[in-house]
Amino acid sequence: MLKTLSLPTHQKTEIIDITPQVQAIVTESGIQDGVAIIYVPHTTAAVLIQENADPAVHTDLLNTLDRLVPQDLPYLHQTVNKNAPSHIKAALIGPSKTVFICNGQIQLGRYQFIYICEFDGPRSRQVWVRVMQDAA
């Protein structure tokens, strides 16, 4: 089964929480054991597993990341908004994250909660949610 979330993004980067999306649609499924995977098919945006608990997480992320990657760089890619930094970006984090599912619920970690990344924002943005029954 393959669902889309469709999204629109604030800011040009900032953390979004989809857990809950995701785990709507395990249910809607109805498979009790199996995986989900979570795609972005985007060249700016990522797919993150990462805490929920402190929002300075999130924060000191995204600080890192544009201390990492800094947009004032001479970068090839100069389109008409300079999004080079926003490609690398996510090309680090990376476009997908593969979950299990059992009893009907997705498994995660006390403090990992599932997030689409935005680094070229504001935009509408997809993901897409396989979710898939072990097979028996």
Contents of the next structure:
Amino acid sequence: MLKTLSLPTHQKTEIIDITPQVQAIVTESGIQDGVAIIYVPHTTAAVLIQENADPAVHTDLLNTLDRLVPQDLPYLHQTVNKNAPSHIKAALIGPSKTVFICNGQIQLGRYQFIYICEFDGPRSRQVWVRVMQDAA
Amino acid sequence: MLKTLSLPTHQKTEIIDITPQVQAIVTESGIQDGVAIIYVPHTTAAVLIQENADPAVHTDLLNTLDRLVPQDLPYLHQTVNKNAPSHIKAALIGPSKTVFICNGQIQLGRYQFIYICEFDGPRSRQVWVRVMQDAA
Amino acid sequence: MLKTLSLPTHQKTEIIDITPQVQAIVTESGIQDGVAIIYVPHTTAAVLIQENADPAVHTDLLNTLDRLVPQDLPYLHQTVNKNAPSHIKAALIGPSKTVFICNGQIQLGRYQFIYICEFDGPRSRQVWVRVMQDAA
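Could the form predicted in complex with a further copy of the same chain be shown next, to go alongside the form predicted on its own?
Up next: the whole complex, starting with the chain shown before.
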């Protein structure tokens, strides 16, 4: 089962919790055991699984990516929104993550949530989620 | 179904489109709904999903990785081809990616293609692709 | 089938081979063709597939991550163990990897093993492994 989430982003860079929406898709699927794969069909956004307790971790991550891939270097990709660093950050974090499902529930560590990383917002973004049953 | 692509690379670092070959494997599998997992059995290459419109993005990504993991630091891994940075770049981008299949077609965002990142070429490389049916 | 490995780590940062344990889980599952997904339910650890021949590559990777995400920057996430860099390194390497299974055997490249990256040890860590059968 493949479902699409649509969500607006509000800042140039931003980390947005989508855990409840992913769980709702898993619940709707009726699948008890398997995996959910979360995928963004974008090249300047990414899917992240990270700390859910202290939002300062998100700021530290975004600041570190800004330091490693600064906005003002002479990149070759010259677009109106100067988003070469956005592409590179998205490549480093990656466009998808996989989580496990047991008894219809997403299995995450105690401090893990599922997030979308916006690296070139604000925009309207899509997130695709496929829930796959464990056939065994 | 597990299939192997073999491809030559031509430069030390290079980003090579394999989207048509992955689609051909999916088509050959006959699977209509599921996922394709693309995996490189190498430690100095990676699989990337990124921008397909402007090849300057690829150059920006390779240049950024060269800046972050420069060739001339005193790495401990001393081989003839001095490829410690190649391993580290491969670890940062990762050895595999997963894409969705609907109606027999790979589902990608408008600006996404599937690429192999060569970080220690030129070489002959393998890419493994497993197409898995959604059992639900 | 979802199984949990528990393992102690012994250093602040460390790369630990778990390939034999993952193969044992695959063997126990009886699944001949499919995938094994290896996942850490932690936000300061990661799963890595990399070089198995020269442990110097692991040291080079850990040193490079320390250089890119140094311990002593003014991060906002202030905990007793000052682990903001640990979270960021974990985000860069990622919490899971997928490997293929053929004839009951994990398929890896000649120089690939499966590793846990500890970025904030020593601790007791869990690794979750789901083996999924290829239904096709």
